[in-house]
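The form predicted on its own is given below as one chain in structure tokens.
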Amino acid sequence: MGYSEQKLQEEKVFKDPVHRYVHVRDQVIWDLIGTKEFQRLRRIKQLGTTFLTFHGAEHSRFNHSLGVYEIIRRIVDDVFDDRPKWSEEDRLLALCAGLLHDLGHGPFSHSFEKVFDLDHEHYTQATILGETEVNAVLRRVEQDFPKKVAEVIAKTSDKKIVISLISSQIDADRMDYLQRDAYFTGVSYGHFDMERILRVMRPHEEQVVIKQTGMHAVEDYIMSRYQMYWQVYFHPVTRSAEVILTKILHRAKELYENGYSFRQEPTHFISLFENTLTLEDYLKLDEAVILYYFQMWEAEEDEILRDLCRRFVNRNLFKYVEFDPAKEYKKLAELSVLFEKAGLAPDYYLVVDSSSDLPYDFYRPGEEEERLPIHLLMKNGEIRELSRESEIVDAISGKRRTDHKLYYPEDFLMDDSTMKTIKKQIRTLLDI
């Protein structure tokens, strides 16, 4: 028996809060699983900063991998088992590709990867295929098998259907973030029927269907997922964290650039701040290393970054109003002049943040993005686009909502022991 088929003794179990327990048999996955680029993911947050909004969300990476690792094993192994289009050769690589989709990501993810641009799925890949211990393991089940598994995740590979178990409208990784991070926020919006999707989950030709039968189950699915963006992802707090993490990472690298002496050495952060970042530097990079920083930071000469990381650290947010910069741009020339006055720098305590979300789409010829669109298996055999079909999703497909904030430290505004006349032009201005 080859490496590849090899079964573990006993199978193996982790009691999860969502799916009750999530099954291990394979001793390639049970492999996966104990390397130490797949540990580190326990030292990265699932939702970045919403644990300053919803105290609850401190689930990691590494919960929510496991998550999508058994929805996928509960589908090719219960539901596609035996059916015509799907090739149990594809098995093992669904659950591997599964296992390790965010094997890439970096601490506090996507406000990181837009200050160093970075991008999570370049080291998911780099992880898998370079000189690491998962690499190792999945060498073992054959040599090509790493290229495999990353082409998977990266969307190039010929197996379509297992790409849609991981990447599309309605897939594993979808359906279990959803779920969890509704369960550990403590919210009720990001509920849906999962064992019906799954019941009437079918392989044909490219992708994975739905049964029309389940059409009103990916409705409630979609519903959930817009109500999730809306609520918790692009929550306002949670988007005023970030920027504030943002403004952190912008500071110290400004600060290094321009040759200021840290009392804290950013000894993690030099190959970021100079672009020689390797891999073996990137995965040294948790959430408990920034953390770290910050809280040194706090008591740096250079007044911004002290003052951001305390705010940070101590969850001193920046509060916001509603914008539109489209119409309001004169206001921040405005602002911007007075807050120059006031001794607030306005690139880092003035932000413009943008919220966007396309809930539902199909493909439109043209599109920078091509998005996968949900098809449905009619009883006569036909294969049918989602929305024409659903009403509610037709009534929502295409159609973008954007938000925009603008973010400033009220607490420095309020504080009328200096420059009096000033903040209060500042607070004029801002309507409150």
The other form holds:
There are 4 protein chains.
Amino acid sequence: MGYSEQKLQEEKVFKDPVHRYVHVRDQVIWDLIGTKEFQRLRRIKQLGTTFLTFHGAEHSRFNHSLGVYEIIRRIVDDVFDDRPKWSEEDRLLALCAGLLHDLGHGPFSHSFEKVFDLDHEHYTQATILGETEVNAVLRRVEQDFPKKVAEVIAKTSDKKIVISLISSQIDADRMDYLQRDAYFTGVSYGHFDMERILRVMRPHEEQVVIKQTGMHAVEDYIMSRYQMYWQVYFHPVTRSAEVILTKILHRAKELYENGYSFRQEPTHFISLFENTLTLEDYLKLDEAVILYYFQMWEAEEDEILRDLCRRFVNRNLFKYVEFDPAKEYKKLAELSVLFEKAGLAPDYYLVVDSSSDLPYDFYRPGEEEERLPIHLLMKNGEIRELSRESEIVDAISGKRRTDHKLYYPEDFLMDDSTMKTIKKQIRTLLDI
Amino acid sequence: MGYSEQKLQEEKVFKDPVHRYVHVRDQVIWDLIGTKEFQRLRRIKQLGTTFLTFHGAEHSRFNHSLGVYEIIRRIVDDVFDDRPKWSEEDRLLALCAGLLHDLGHGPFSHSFEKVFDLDHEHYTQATILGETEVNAVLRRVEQDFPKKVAEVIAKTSDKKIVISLISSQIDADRMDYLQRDAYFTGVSYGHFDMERILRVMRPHEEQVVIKQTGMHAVEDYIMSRYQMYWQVYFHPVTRSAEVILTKILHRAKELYENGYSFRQEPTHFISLFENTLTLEDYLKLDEAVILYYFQMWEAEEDEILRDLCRRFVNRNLFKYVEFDPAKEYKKLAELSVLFEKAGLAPDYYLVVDSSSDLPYDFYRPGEEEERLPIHLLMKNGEIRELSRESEIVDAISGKRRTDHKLYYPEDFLMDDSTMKTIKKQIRTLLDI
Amino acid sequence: MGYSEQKLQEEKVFKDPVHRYVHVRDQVIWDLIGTKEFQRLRRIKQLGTTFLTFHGAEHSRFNHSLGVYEIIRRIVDDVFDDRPKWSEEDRLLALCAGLLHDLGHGPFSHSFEKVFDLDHEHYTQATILGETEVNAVLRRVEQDFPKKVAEVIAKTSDKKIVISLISSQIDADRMDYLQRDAYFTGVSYGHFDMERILRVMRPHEEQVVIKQTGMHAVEDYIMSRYQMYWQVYFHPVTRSAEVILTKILHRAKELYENGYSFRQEPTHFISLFENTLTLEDYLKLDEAVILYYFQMWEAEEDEILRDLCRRFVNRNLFKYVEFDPAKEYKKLAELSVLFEKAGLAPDYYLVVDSSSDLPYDFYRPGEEEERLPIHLLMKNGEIRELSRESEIVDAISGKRRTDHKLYYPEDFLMDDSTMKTIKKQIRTLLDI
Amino acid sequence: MGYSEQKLQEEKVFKDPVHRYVHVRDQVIWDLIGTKEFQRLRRIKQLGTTFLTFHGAEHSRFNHSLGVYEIIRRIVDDVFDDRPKWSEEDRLLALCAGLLHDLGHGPFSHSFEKVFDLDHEHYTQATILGETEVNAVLRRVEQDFPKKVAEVIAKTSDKKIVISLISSQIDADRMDYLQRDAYFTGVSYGHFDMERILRVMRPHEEQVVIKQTGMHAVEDYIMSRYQMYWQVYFHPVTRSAEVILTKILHRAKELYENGYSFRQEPTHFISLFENTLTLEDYLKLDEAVILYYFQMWEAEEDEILRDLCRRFVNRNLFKYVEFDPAKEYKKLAELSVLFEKAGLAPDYYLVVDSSSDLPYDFYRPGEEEERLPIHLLMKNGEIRELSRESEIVDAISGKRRTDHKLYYPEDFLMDDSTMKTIKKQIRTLLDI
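Form predicted on its own already given; the form predicted in complex with another copy of the chain follows:
Expanding to the full complex; the earlier chain stays at the top.
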């Protein structure tokens, strides 16, 4: 029996608070979980800085990756079990791609990617295809298997239906994270009847479709997603932490480029600063390492780096006001001048942050985050795009919503022991 | 109005997955939560290495501390509200002591305390009484207030009833951690009707007693505790990770003492190794820092340190067999010799670990972990110790249960490329 | 101390699966619960025939009435506690009105009201104002108190704010039934963060408004409501049972009017048939009584009555097809003729049923079911109607959705032992 | 393909609040559910009079029967799936026996069985074997199939392993009712990790055993059971309602035997009174019918019948005091005399009720309710009885606990408008 069909002598289970149990029977899956690249995901939080807003959100990407795997396992083993044209190879491909889809995520991905122009999807590919333990396991299946898995994750595979399990507008990835993030944050959004959705999924030509009778469960899922975005993912306090984190990275880079002499050398960051990052360098980065540096940098001489690191580590965040960039750019310029006068570098202490979401869309060609629309399988066998059938989904479909906030260090502005007049002017402008 | 009575303009709430919301109205509490010593608890996991067994158990002591505070708040504000002799000062004392009771916990406390002979309770006292932000906040209430809070936590206060809220056999600490750890691990134990228990708590002379009608809820709580100990806290896989962690610390100390030249200097550890740890040193330790070192040490020259660190970071743990120290000491000696021969230092690779629990006890004078027994308030006004009334509790009361396991690196023993014969002998002895 | 302020010596609690506990401290409330008119609600199911679709939905209106009371109690005791202008009398009025708002519901209200032109609101008024145990309890508070309570329920009181707790688009009635019906049916819809909504409710002039920060929780509530309507309340199988029930009542009335000699005399129905129903007659009706008659009528000579009763009692319901009255009226006529030929009285065996819902509306003057819109209290103190702020609510606001189905006895049509040709024609027309 | 293997074209699901979904694929099961005898279970409450204590407990035996079926389905389809020697016939036998095991339950079984010396197990057998729709469905499988199913339920079948799924100390019956009754009452007891227990069940020779690793889950189950008995099933208020119900039946019988002329003839009761009950008579009894009579009898001339019926219908129950029959028989005799003097027939108004439970037992030969003990499958292949391994279970094993209460009409005794002196004497004796 080949490695790809090898089963564990006794099924292994992981106790999972969201899916109750994650079941593993395939040796390949078990071996992938044991690789150091996969274990590394334990040191990367699923929701980055969100734990500073919702203290329960301390769960890792390891957690989520197992969850995505488990959902796919249920679909391929229980739901698609006796459907035609679903091969053993497609099954394993789907399971591996689900498990590994986030493998390339780094610490606080959002900020790091922005500042250093990285792309976690690139590193997922690189980790699967490079000289890694993960690659070695996958190659035991078949020489070409790493490539096949990578192509599914990259959405370039011709196995469209396997792709659609992992990246569509109702894929295993989203179904897991909505429920998991709701569970750990403790919010009451994020619930929908996944069991029902799984029961009404059907492989149909090159995609997974949803039987018409499950439309309401899908509506509920889309509403959950909408609420999670605005209540959790784009929470303004979380964004404040992101702003500070981004500014720390900017400052450290700037100092490095200016030849600043660090007390704690930024060893792990140098290839990032110099844009010479190798896969090996990248995989050494995790949130423990980053937090180590930030804590060391609390003792740096540079006042800005020191202050921002203290703010992040001790959760002394920026406050915010609503901000309309279209109308208030003049005010921003004025504030900038006043901040400068007050000795607060506006580049670091006066920050506009925008969040934007498209709750559901049926067709968005050419967009970076383009995901497949949801199709219903009607009783008469016809396929219809969801928003044509659902009034509620139609109502929110394609409506991008954006939110802008202006962040600043309120504690400093409230302290009237220095620069009293300027601070008062600033406060008046900010209306605080 | 004094600082101690100062209320926030608008009540603050934390979304909490266990208690739904944590409510804060007192300025003192709000300020304590904002201190850097309290924020540090975010970087210390509530259950140490348990996340390597139950992947959901990634929650921090910050989480738990807020939970304990919230339970006490409900007791003092809702249950004891109109009871006589419950002063505003006692209220604030109880809230602060609940919030801060775990303040001195370090990273992976269990192992660190064992290896370096530390005591987190000592550091809780030191952090409250020393030159810290927490101390500064408490001193604003009253010069003596830090001392009062510290005494409640140390159980030396004469406010016995306040102590009993935080350390008895049915205190806010245990009620929070049982529920919280169950929630994050996802196990189905750990549930009991806390709301009912709170409703039947009564302050009675110097202790909190439970109305007789609540006895069954208390039985349920004790059974929960029993199950959580054996199913979660003493899980043999978690103990395997503890064993490795302990051995890393031992090895690093040994190397340091022997003048080994580290590639990554153990800067944060030196005062631990030299037994000159200050409060400031101690508060710099957290799990991010420890994991940073462990990852760096994966590249050390010393094979044992390197191997153990890799095992811990990548979760390549020891396996175990049942072990009866009373009967099998000879076998252990034999194994020790064989390990030595096989080139595996038995001090690091052949480890007996014991766990032991006393599910409930009515009277254990002089024991280190001595907690007050549970008393029932009978309908006729009499006070009776729980195990006299409850058959189930009586049945398990005072029965210490102990479990011994022998840990070893199975992967090494299974690899027959070297030392084949000796390894086989070892495997025979271990019956694997 | 007057009766209205009298407190129970010890608070009574009801264990409630939805709100965990229902707390009663007022003697008046305790006494109302003990009246026979209130206890009668135990014999009337909250969801009528829904238990034939969702077997868990066997809960009574007694259940729901306690739940509504408890929500109001939390609002008036916890949320509005220290708000100005909220008197003790308003408090008791709100509690009583909440508890009693459904008092006049009869067995399977929906069908009975339709067939006999009854109105449960009329009987709620009559029970509160008539010679009943409930009236006697309320009169002990104050001679006028029954009238005041009745006016709040009838929405004619000038205490607009008390009314709005019980009947607005986000009142205690709806908040209880959505959660309760979801709990008992077991569906995953119907969840929303009530605790959050209660926390952001504010009395504002003559209404209860919602602080802007709670808007998302309200959106979630409205989506829950929408899903519950279409997934549970208007479920086509439940409507099939309603159709049969309605037809039983029609048939019994018709037979009575035609002088048919019943084996089981319809004693409890006579005043219904003759339109001479007294309050006393009405209060004797409950679902046990109705089911008794239906079971006895399974042995009647009249074939239609007998068949319909058997169908209802043994859950042998009608099947259905989609039906568009605007386009398919001709088909209906044809079917009617064919049914007649097949010996199936079309009046009883070929039934169009329509359901229709308005998920949220901001302004519907003059409609029978008119409920107050939801108003947000903005940060700047302004009051805004919900759909002006919420895109999602705006999208579904005022959009009435209607669903038509055609019901028929499939078992009969599938049985080809008689009338083979006609039945085949019918099946072709129905496309089954 | 024979009827026994016939599958529904599309799997049917029932939404179930406890197991989420109940899945039906076998035509036989679907047809059994549709029989009028099975539908009759909708009109019989699972917990009899418990709804008068826990208002949520309005769920029917229909509910529970589906739940038992579903648990067995999961065991036979998922857990035992690929185990040897588990035939298709055994599978169907287990499913049918599980579904039908409570088929013979009558209204308020406990009281009816006591007063009229009935036995629901007898009627389960009779309904399966007699001329019923259920029998007709089973006979379509095979002429002998009704007998086989009946024998499994009667525990006389030689398929010991099928029996053990339905009646052992850890069978599908108990696992469903503990969870279901906990869900509907809303108590926090009754939870245990059924999914884990199912996963560790193994068919072993003639019984189902539990893998040793599942011992803690089983302990938890036994503790749940213990708590449910004392917190829910033997609740003294529920027993008060049982007492009254029993007395109504006694009184009606007595009146009938004495030739009393009823306003509402006890038609459905006559064969009960005369001990000539046929299966057909029995199946006509349900709780709607009983409640109909009780409501009609509220208007009887006989004062005792009238009073007791009013008490039951309007929940005006008896109160109780603790009572020790061994020590207080004299007091009971005194009270009896005083009740007589006060005009209260002591046979109806002064009632001792006892409840008794054996939480777990390993061996109870010859007892009526004898159930198989729980056996563990040890790692070494040995089979051990649970209480030998589990300290907790050992502690409570075989310990019968009994509770006695004395019930009386407090309202009457408190009303001093008549018999003031005697009532005072009674109250003194009762210590109320």
